[in-house]
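The chain below stands alone and is given in structure tokens; this is the form predicted on its own.
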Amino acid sequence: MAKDITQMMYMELRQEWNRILDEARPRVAPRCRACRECDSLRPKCGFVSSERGKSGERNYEKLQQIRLACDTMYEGGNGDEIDTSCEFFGEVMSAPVFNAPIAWIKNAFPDSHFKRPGMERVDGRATDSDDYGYTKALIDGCADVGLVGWVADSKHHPLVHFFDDGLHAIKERSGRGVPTIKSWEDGQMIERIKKADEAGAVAIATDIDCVGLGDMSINAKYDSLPGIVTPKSAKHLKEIFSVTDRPYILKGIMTPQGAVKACESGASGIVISNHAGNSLDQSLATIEVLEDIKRAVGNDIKIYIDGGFRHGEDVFKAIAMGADGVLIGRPVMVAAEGADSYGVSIYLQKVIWELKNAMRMTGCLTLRDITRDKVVITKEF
């Protein structure tokens, strides 16, 4: 019988990544590297689509302006009282981690191994992409070690649906997945909308910001389904997901009065996001906004965060200074790419490690320890 990851040491742990960062590293050339410690910085990174790719570092470079306060003067034992399970819409959690969003593997790294046998290019692009091996080694990576998944959308191929390999790779795991629509026209949203609901989702999100990518920002033209994608008031948003009655989610958002729209569409969470710094360049960094939010809005909506988040002190930071937990994208797609699910369960496992030793050394036992005065923040931002 395979060993429970749950239970692998952290050092297991350790060796078992630094061995998946190996295998997938010549899968994730020549726009990732596959560092061990992943950065964002160019010009040894070219993940990020965006001229300058400066929002993207930023994110990264912030974050490592925020430092732990060590206390290890409590009554404590020996780690298995520190519990960071969580809720989220009705499904309990291991902790309060989640992969982020991103969909077409292929146009992320050319040479994935996730490929479907006898499809063809088209025009010279990568169709022959397995979303859904892709999706199911991230849904399935996740469920394993008692989280859920995320799923992105984008514009279809002639070959390639990659908002339907998503959610057949969530139905297949009872539900235990939020798939995210880009900001399409009307009917293309309510009809995916739909289709999420169908599949038992947990919860349904948008990406809104989706209107600045590269090939859906202004003047941006393409033949391909399911048509442009607009920005979209709280009024709009509200009568578009009034089709549902799952949670929904706008992840996008940046400023304090973005958050109060939110609340007013009616959303039950939002997720702080610049889109890895691909949707508009010289943007603050995601956790420079974290606090204003917080205040704008309180417990009135869940807030979720990503954005260079990398290891489980970074998680620790997020909840520390408001948010209810934390999306990790680049990594687990590089862990995906290393060891299909077992490589995404072994990243979200030692993630999770690194969140209850962060706990551990400043006496936090439960997540409702972990307050503002547990980060010091070491530079201006």
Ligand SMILES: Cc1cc2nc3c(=O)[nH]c(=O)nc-3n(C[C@H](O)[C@H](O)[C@H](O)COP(=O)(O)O)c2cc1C
Second form
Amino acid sequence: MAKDITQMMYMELRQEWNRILDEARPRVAPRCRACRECDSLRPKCGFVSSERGKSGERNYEKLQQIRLACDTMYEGGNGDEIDTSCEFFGEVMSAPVFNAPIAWIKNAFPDSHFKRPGMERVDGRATDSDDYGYTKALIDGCADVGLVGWVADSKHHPLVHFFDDGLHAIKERSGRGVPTIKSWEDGQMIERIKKADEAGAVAIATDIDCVGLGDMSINAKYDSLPGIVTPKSAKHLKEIFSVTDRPYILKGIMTPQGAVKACESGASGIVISNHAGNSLDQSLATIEVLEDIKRAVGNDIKIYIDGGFRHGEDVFKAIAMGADGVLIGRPVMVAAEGADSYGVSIYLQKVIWELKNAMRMTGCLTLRDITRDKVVITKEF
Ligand SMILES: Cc1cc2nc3c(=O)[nH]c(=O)nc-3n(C[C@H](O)[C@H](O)[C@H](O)COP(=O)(O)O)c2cc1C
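May I ask for the structure of the form predicted in complex with the ligand now, the form predicted on its own having been displayed?
What follows is the whole complex; the chain from before opens it.
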């Protein structure tokens, strides 16, 4: 019988993770090197599409300037007494951790093993991409360790339907997943929202910052595939999402004003995100804007965050500074490449283990105990 990943020792998880990285490395090259520590730092990292990649670098670097305040003089805190569980729109989760949505695996990694048999590239596009297999690895890998997975969206090619593939994977897991919809024309968005509704998705998200991805916005008219993404006001988003009763989450919020507008739009959650630095160079790091955003919206809306989070200790930092949960992007994608759903589960279970240990080392028995005084921002922040 396969070993229960949730019962693995930390050393075993780390060994497995290193082995999975070795498996993934030839499949993700040359863009990604499957580094032991995925830090976005140029020139070695080619895994952001922005020319300079400064926003992605800053995400990682600013997180390193926050440290944890160790205090082990308290009662309790044996393994089982530390509770990392939380709730996500009615679903119980083993920890406040998600994968971040990233679409079109073969576009990122041409040598990905998620290849549709018999298919080749058409019109220079990765139409041989098996995004159903890839998103299934994400959704199942998350669910197997008690988490909720996210899937992404892209232009539909006549031969590949990324959104439908991801939704299929979610449906097969009884709706335990979040589909992300790009900021398309109203009709296209509404069609996808209705499909997500039918699939029983826990919540539905929109990456509103996708308008910074030039090929879908500024250069869209030169693309042979239909579909253009545009900015949308709070009122406009409210109208579009009125077709569903499901909670929806706006991904790509980077200012307190943006977070207030998200509340006005009726969204139930936001993801503080700069799209791994893909959509706008020279933006602030996500962790830098978290506290101002929390001050602006308080508990009116759930606050999630991504960008450079790699370990349980990083998740701890975000919770201490006001977030309800953290999304992790590129390492989870590499994990799926290395060992499908097993790889995703191993990596995320390692993150959960680290979070639990950070809680034990700081006297936090539940997530509520992770308060602001448990982290220290160093002078250079
Ligand atoms: C290659 C790549 C493609 C991405 N595609 C999407 C996407 O289709 N939709 C989306 O919401 N975010 C997308 N993202 C952003 C991620 O969801 C997430 O915000 C980011 O990767 C988090 O940062 P991290 O990779 O440092 O953890 C993409 C990121 C990368 C690196």
